[in-house]
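Presented as structure tokens, the chain that follows is alone, the form predicted on its own.
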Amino acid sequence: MNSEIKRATGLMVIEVVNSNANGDPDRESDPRQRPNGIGEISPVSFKRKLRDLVGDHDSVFYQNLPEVYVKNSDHYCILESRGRDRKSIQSEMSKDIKNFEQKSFLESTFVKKYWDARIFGNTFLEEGANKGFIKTGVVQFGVGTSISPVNIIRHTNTNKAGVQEGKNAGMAPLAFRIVEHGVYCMPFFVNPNYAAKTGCTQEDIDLLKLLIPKAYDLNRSAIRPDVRIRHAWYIEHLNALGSCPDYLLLEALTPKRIGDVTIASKSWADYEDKTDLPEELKAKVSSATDLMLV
């Protein structure tokens, strides 16, 4: 077990205002929603935003990171990148992919190069390769779900200039699909038990803590202009195995809906905010930090 990394429980409280935080490709990019009206944000969607921030080494954000990341940017590449060369990546893992040896893997270019593989794990495997190369990540994000059902608004976009040859105007029927208002909670977990398998370091975790507060602010788009992380709780346990049940921490920091929880909210004022852990839970953990205030 990596003695540097402490077990941690995290909770993001995300407010969505007139935005589509995560479109569903199976429903023409409608905001993700369960049959009971509860909204969803997938872990894949959120991790994509973190990867995009890390992968752009020339961006203002990356260049303003602490020196250790800027000077060693070749250690903070992204495995899950568009157009990746699979054969090249395979050679970075090992010269002999049919056999797996943990010590050699940890010393490989693959481990040293890809931040997302070290922290989130990887399922990268070519035909004939040893399954030992597949790794479960140290950090796992859960599905973000809204506290109350969400209302979805659909508008048709118009384009005066036209989008096809010979057309002077165009329309995109019901293309603008947004959640009017919703407050979502997304848990995440840091498990040092896997760090020795993926090569994850404390510096990798420290970078994650810098990324989370900027995930939406630096990834705004026309369909996602106003997604606010109200809180990003990061709670370190007293020991590597965990000193408090995760669910107690998550329940204690989840905002409480004021009024009828089955009706979609209209604003942040429809919730009772939670700004700290109760004293009895504080005594069970090492620290409870809101990354948004650091």
Contents of the next structure:
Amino acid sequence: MNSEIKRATGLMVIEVVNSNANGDPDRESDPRQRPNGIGEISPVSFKRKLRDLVGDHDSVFYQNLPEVYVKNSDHYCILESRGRDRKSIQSEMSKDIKNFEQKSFLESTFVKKYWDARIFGNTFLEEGANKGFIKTGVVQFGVGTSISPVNIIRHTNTNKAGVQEGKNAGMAPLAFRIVEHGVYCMPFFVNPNYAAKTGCTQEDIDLLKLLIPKAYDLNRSAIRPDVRIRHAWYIEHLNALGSCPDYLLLEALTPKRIGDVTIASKSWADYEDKTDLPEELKAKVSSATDLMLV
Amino acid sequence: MVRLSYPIAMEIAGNTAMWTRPDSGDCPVSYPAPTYSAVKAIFESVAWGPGVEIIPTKVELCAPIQYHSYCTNYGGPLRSTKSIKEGNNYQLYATVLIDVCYRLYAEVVPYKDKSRLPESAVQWDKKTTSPGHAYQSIFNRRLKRGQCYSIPTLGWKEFTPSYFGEFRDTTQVLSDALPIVIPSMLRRVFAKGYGSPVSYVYDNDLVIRNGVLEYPQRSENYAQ
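Could you switch over to the form predicted in complex with its partner chain, since the one displayed so far is the form predicted on its own?
Now the complete complex, all chains and molecules, led by this one.
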């Protein structure tokens, strides 16, 4: 076990304003929504934004990270990226992929190179390879769901310059699909007991803590102009097994809907914010930080 | 009299769950209740004991079954060679459960075949006179404190629990629910326990009756 890393419970409180925080490929990129109207953000979507921030070593953001990351950028590559060369990745794992040996795996180029493989684990599976190379990650993001149901607004996009031969204007019916307003909560967890298996280090976790506050700010788009992380709580436990039940921490930091919880909210003022842990819970943990204020 | 098995139980709830039916292929669909091996893994994520085997006995459904379409872009290794070569994603369509709550039950028995255990586990086992009893005590202690080796998951790792712990007074078993028939349910993939080779075992003709799914007893699990 990597004794540097502490077990942690996290909670992101995400406010979505006239934006599509996460489109559903199964419903023409409508904002994700459950049958009961509750909005949804997949962990896959959020982790992609973190990967994109780390993967672009030339960006202003990356170049302004602490020196340890800028100087050693070859240790912060992204495994889950387009155009990867499977053969070369395989050779980075081991000379002999039929057999797995934990110690030599930890010393491999693969472990040194890919931040997302160290932190989220990997499912990199090659024919004939030993399944020991597949790893469960240290950091685990859960599904984000909105506190109240969300209203979805669908508009048609118009284009002054035609996109078809012989037309001087164009339309994309119902292409602009947004959530009017919603507050979502997404939990995440740090399991230090897996660090010794993936090679995850404290520097990797520190980088994650620097990335989370920027995940939406640095990934804005026409359909996602205003997604605000109101809080990114990061609570460290006193030991590797945990010193306080997670659900107590998550419940204590989830904003409370004022009024009818079954009706979509209109603004942040429709919620009672939670700005700190109650004292009795604080006493059970090592620290409770809002990464947005660090 | 020496007891051979010790009961353990816990409650788990969350906003999303996936107990994959293997017959649903690359568009996975969930069973309405966790499989035998999923229940076992949930208990093991709280505490794993090298000298014991956890044998799930039953699960109680405490929230109505609701299915939901959960589709994500997938860029992983299960894509076709052509997709990988061209750097294309595909959509992974899954039918998951939402807003679930279960009460899980199991028996803990001494582990029969210790030959496959790692040396550290064998050493731990040698120091324990009653591994089943020891496991039960450690498990209950951890559950009360909210401790675990890793956060238990509701099937997939991204489906994290909103609650796991002792039974809550407010939870009600769906005892008036209509029966749900499960013609075939994957029981285990590694049927002979720790470190064993892949060997699929199915339970057939299961029924969730009055909100309760009982896993059939199989003699090979129990210590002699």
